[in-house]
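Listed next as structure tokens is one chain, alone, in the form predicted alone.
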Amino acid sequence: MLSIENVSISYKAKKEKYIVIDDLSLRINKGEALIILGPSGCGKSTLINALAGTIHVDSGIINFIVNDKNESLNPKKHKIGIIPQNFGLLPWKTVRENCMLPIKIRNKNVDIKENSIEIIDKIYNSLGIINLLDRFPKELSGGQAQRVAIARAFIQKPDLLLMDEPFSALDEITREEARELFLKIWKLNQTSTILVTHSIEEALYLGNRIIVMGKHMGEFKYEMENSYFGKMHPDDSNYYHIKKILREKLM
């Protein structure tokens, strides 16, 4: 379980502070897969990048709980996958490089045991890159790359996975085939991940639990549990309804 506790996140400008996130408290179970949907400018990618460990906090607590075992949240010891929106593909290793470079960061060392090269080669295949892995990024489509994104993240074996607006970058009919890949892998992993959106739809689709950030400092001003997530296009009154409560809680 992830704990954030009384966390507040702010920058400066021209000598002034700029408060991003004040006091915000939340807390992810194992295996939950929490949509955080929110205007731009509204804190989502900031509380991402401060999990991430690539921003600091002003103040505040954030614990990672396994097996009872309370620990600060810390990229170096757990294990934080990352899909962001432009992918993070680096231009000059291969797809396959790509792929492994966590684990390679991780321990220089590392010798791929044969179990493990099995359970790899089964995430390339289930996502369509087998063929793509001596390939660089700039030969790949948009499609591709997310792929290889979604792959990189899972090889790992994350014990925290964050995406940030992963397939915004995407044209719709990619983004949709993406999305159902995406959620393919996950639920064999099960995962804990946090995925930030202002899509409606794409909240609904991909979280069992969402809640609505407001744009000052971080607020929440609505959560709830979603029982359309895995569902593509339902067709009932009660999904348009729960789409124009969260339409209005955008606003």
Given for the second form:
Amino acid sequence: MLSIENVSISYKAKKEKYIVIDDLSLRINKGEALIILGPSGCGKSTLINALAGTIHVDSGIINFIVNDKNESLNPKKHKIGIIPQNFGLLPWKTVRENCMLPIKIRNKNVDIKENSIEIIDKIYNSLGIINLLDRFPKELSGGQAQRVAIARAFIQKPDLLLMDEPFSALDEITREEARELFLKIWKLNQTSTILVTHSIEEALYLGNRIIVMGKHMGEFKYEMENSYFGKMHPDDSNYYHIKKILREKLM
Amino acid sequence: MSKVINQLKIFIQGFLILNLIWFLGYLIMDTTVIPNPLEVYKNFHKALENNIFKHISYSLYRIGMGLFLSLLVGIPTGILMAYSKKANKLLFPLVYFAYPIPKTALLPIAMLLLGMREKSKIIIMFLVIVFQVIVAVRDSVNSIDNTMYQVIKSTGASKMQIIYHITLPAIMPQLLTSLRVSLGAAVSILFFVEGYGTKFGVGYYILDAWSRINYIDMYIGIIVISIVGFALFVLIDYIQDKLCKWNKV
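So that was the form predicted alone. Now I'd like the form predicted in complex with the partner chain, please.
The next block holds the full complex; its first chain is the one shown before.
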């Protein structure tokens, strides 16, 4: 379980301090896919950055709890997978090297025996990238690059998966395929996940729980358990009703 | 392979056109300062008798040392300036100011401080190359996409691992492109730094033949120095091909 308590984050520009997130608290249960819906500039990407360890938290506690043991979330100790908006593949490494990078870097810190070659090949196969392993990212289409990023995240068997608008760089058709494929892999691993997005459909399709963030310093405006998780095009009136509510909250 | 053949074709074409212009110049100008190119090539074996490879290796040593020191100082400085705002604030004015100064103008000072031998020659080479390296490295580090750091930091990478996996590969294309320009400059600087305190070097070879009014020999030197420049050019191309395969597509 991931526990975020009273976290505040700010950044400095021209000697002035801008508070992006103020006193945010949040819990993500083990195996839960939490979607944070928010307009652009609401601080949702900042939250992802803080969890990934790229920016500092001014105050508050981010703890990772396993078997009632409280540990401060730390990329050196916990396996954090991340799928950014533009996929974040290193252009100078082949697909294979990109996918293996997290394991290579963690080599010293984390036991890698569980990452047997069979499991890795299975992930390559199920994402259809087994034939792309020796290519460089520049030789991939957007959809292919996306699948590589998903493979890289799952190969290390992450404790926590962070996704920042992961499907927004894809065209409509590729996006639906990618979401479907992602969900298939996710269901096999049941990784605790935080996905930030501004797409309501994506939220309803990929989230167990949905939180709507307001524009003001990371406040939560609305929270709901989602019964439409994994349903691509549900055709009942309640679905449209929920969509409407979320859209209103998002305004 | 076809790329090599293609390059060779361009090389031969350029070589022939240049010699044609030279030959026309010889016919029109009708002066001993522009000898018949055929006469020069006929006497090319003299270069070997004059120990030309020793001259070449002296010149390459001076350029090589200058280059080595430039990379040794320039790469860390460029990276530091990109990652530390304080370092950039402190160093940028210096680099910005020093960048356009013609470094050869500092030759007298280098000679007075470091003597007439290798040290002053190498330091001038260093000064010619190093600022270009710093600027190229700083700019390319600054243009690294933020999500790459996100990805690698979330795996718990150390600072050294980040530099090894992200920073160094990212600076390669721009660094090599700028080296191609600065090595061209370094070759032409040979005329200045090999004009004193040495009896070896291709620059010395040309200046020496010139002072002896041996124009055939002088032209041989000019051709040799052109070949050296061209070889360095091709070498950088080759390295770029090998190290930056990912960038070609």
